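Only one chain is included here, represented as structure tokens and corresponding to the form predicted on its own.
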Amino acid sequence: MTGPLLSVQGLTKHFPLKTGQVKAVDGVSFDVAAGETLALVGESGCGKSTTGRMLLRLTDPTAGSIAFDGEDFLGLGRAALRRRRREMQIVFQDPYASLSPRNRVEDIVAEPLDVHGLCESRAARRERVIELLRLVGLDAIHLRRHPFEFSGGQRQRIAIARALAPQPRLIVADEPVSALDVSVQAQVVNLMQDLQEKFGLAYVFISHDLAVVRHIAHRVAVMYLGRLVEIGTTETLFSAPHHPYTQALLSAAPVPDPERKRTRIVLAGDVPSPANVPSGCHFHPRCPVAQAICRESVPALRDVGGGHRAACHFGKPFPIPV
């Protein structure tokens, strides 16, 4: 495979209601390679899990193309997405809702193997559940137990398990550790990478938590309001970010070394509605530098050096200490 293992295009999701719309994602485009974390960041209602659920088509969207392996995912009917799903995994926020607690972990792990037909007796399939809960660091032991006897980050991990069932080739992570300790968070993320290096996954990574999409992305793609700003390598982004906002945003993330100054970009007002959104660029009432321009005129996502994207008609690169 030369081109990328997913490729959004236009992507938009747009909620009907009596009086207008909820613009939740309006034109989002985007590539992932194999073997790539591209995370999606962004304030809350922002429209990031709405697009993460979109790109497996738990989501209809509204307008726009999704293309994995060079074929039109939205093109395809129930037999044939069924079968394409098998590379395509989701990892939910909350491990506490996304496991049945009536079903023991032996039978939510192999949920996905029993759905596709990918065990040819119950004994191939328990050797199989054993297997997938060793590589995130459970063991046989746990197989006839139920969610509720397990802590969150164990939880996430049967969770994980859950998704690798299938083999699959890309994986939408949702918040997966948000709900999690910071110290158990740590360790999901390293397992997570640690899975990627030894089966090639792709992830789409949401978050909020900057500090954990610095640790795990390759590219990091920034939302506001429906609309991506920003999109570029971690470390591009993060040490010289083009956006107002994503400059608001990283100013903002906690500096590790106490005695390091950061000036901190405050941004005026609140978060418009997404069924009520401004005129031009979204970000122009709160952004500091916006002018008459941005009032009137939608900016594209232009490049401004080696793939890095931003979607500003007067970003320029602005410093951030590492």
Partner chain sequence: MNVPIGKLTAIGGGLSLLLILLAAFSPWIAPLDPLDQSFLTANQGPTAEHWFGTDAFGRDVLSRVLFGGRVSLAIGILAPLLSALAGIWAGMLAGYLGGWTDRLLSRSSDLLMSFPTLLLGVMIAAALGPSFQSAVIAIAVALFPRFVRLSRSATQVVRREPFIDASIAAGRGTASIVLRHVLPNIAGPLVVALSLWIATAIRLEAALSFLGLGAQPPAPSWGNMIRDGMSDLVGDPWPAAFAGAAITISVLAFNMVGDALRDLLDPETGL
The other form holds:
Amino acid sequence: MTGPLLSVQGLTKHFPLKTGQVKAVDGVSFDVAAGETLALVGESGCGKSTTGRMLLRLTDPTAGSIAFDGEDFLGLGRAALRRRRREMQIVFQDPYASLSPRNRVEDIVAEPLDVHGLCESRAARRERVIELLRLVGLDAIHLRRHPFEFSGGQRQRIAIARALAPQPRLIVADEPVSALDVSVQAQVVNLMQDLQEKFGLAYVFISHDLAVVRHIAHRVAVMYLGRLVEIGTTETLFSAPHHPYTQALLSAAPVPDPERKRTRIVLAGDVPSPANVPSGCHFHPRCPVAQAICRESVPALRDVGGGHRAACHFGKPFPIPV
Amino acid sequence: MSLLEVDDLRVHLFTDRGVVKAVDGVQFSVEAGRSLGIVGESGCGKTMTALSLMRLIPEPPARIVSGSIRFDGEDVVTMSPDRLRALRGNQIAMIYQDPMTSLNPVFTVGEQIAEAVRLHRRDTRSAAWTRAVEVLHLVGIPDPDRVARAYPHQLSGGMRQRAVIGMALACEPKLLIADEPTTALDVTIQAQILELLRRLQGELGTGIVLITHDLGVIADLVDDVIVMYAGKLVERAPVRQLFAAPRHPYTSGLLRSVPSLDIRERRLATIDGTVPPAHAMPNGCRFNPRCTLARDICHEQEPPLVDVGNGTMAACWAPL
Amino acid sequence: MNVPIGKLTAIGGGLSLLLILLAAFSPWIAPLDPLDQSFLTANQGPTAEHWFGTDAFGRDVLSRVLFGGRVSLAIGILAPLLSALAGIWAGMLAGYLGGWTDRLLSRSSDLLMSFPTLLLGVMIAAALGPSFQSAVIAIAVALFPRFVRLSRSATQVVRREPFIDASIAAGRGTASIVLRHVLPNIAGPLVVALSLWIATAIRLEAALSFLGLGAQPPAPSWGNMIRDGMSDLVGDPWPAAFAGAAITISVLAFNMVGDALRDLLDPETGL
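Next block, the form predicted in complex with the partner chain, ref. the form predicted on its own:
Let's see the whole complex now, leading with the same chain.
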């Protein structure tokens, strides 16, 4: 394997409005290596889900390029696109809505197999579905059941089995554990890690939950209002966040430890609407260290050492005000 | 006398498929100016417990079959509808997960708060409006005059939740029930709302019952915690005690399954299995099929809630 | 599965089936020829010989109600089925594809919807000339925009479900998604609507025949029986009364089927 499995350059999505447009995603670039987990984190409206959808062309980008395995993914024709989709699958947040309520588990999991004609016979199809269900910790007795007969965690396992069916190399997981209870969430996170080890899967893991991201991701990309503000390995990003937004995000996450009365960076104000973004650095109106330059010019994503990059005019780890 | 004393509360759902014991023998109390967190996973009965406190449970199918809920000495369970109405929104207020459920889209925020005030106080329109602007200011909304004249959809999620909290506090209730008040909000906004609730509790001395699945929020805000599992209260403890030394295996499992922000575990601890379906509860302790420490007695007899020291009560035959 | 749904299904379904069977087998069931006239026995009330009495030409009302059911129910069922076949596909295309396909289909069905259903039916039937076929076509066209509208809006809801995205991501093509995922998920409300609109179509057929635009005499239909009976409602109310009762019972029965189906087709409450 020479290049990255997935390479995204200047990915942009603008949604037209009656007046102006929403820059949902604004020039996002990153790579994902085979077998690696890249987390996309940020708050609602930051464009992380739209980015995830564009990776699979569920939403068409306005600009930018996506290369999968070195091949231009956006230029693919219909037939070639469908073939490529075998190799990249998606798992959604809401396991109640992402499984067709009228289908039985067997047909849900077998859908990618059917579409790509991957099974010779009905017997082979059933055998493969049972194998997939076993992989995600479900039993063959569940084959003939409907989604509503399962709990949220079990449904998410079914969704993962479906994603695994065509033996993909990349899975985009859009908030896959956010709708689940804590104890079940841990089960699904462990399952995803086991599967990654077993099959060498790459994940793009979209989440707002920093603790889960810290656990599962190899690298983390932080988004704010459509732009990437920081990207680096999980270790460096959590131990030495360079962007003030990343720092605020980390300090705001509630920690289940009452002994630790942390000093929070409580950001003033709300996330501005993506339809009306601030000039310069998008974060400047809420930034505790903003200067005049932040209003005027957009900071580039600069290397701050060891491939860790941050889009801040003041590219150094700021001391978190205590 | 405590502000709120709940004793042996049982709420059952009478459905076509049989009786579901949604809340089965819950007891706790909240002192004035203190906060209690009710934590548990979906279906554990925490929301049903919260709704019972104001008798807001959907009847039918739900019914309070036994127990008492004493608010300021008065039993809510046997209270007359008139008395109940006078209490709701006035002495006990509630905020929900989704602020939009408490706001009517066709009225301005100020009108709705003023309306809530006039429901319980014989204020003039202008006095009620002044009060509305005042509480918007109290909950930290910049430019409360303008926001009072805004419609809910013109506000961001965080602002709406502030407005809803303001509306709940408008009549200076003694008790505030908050059902997942920050779950729908972004992390940075959640931090703002938690700060706000903490500040208001200190300033106004309101008792708070906070329902959440988020152990981080619990650790952040409350004084005492009850942990619920499958309709049962499994553990009750002061917050520090609970996080430092959980006594019920379920509490312990729950705490360990939360990934940490500081260290990276190789593998997350989990609680195997899933919550049993409501109409097929196991005999004995309801947690026994998922408990690694279950013994014979756990399959046979329900453990009573007993004092296990350090201010902790646990319903377990073999507390940790 | 609780009792009320079961009862409703049994009564509505049983009644509808019975009506259809009676109509279908009327040549074997009917005691007399519905066209046989006899002035000796004209305008009689119910007797042992003529259970439902006779009309102005002395024809047996029971036999005419049974034979009339063939026409009325055939039109009442055939027309909505044809309409559904065309309307559901059009609606799904409009709802799924959006854009100009949607605009074209929605605007044209809105145009049709702007006429009252009965007026539209009357206009079409009058234009085509009164006959069985034109009644079917008129009613089918009159109901078409309703199916388009319902299927379109149901499709728009399903279109936004993540399981559709999951299916696209799995590599499925548009036509296949519409057939495999959209149709089964919108089928519930559509089948319910179909049975409710069968009831509507039976009423429409009666109205058209009443106006002389449906099946042509002497062949009986419930609508033209009422029309004939109206001329002497005081002297001999029986033909109109029994034909009217047949219409009422059919409409009720298909409405009950519709309500019952709604519950049965839900995978969570269904059998």
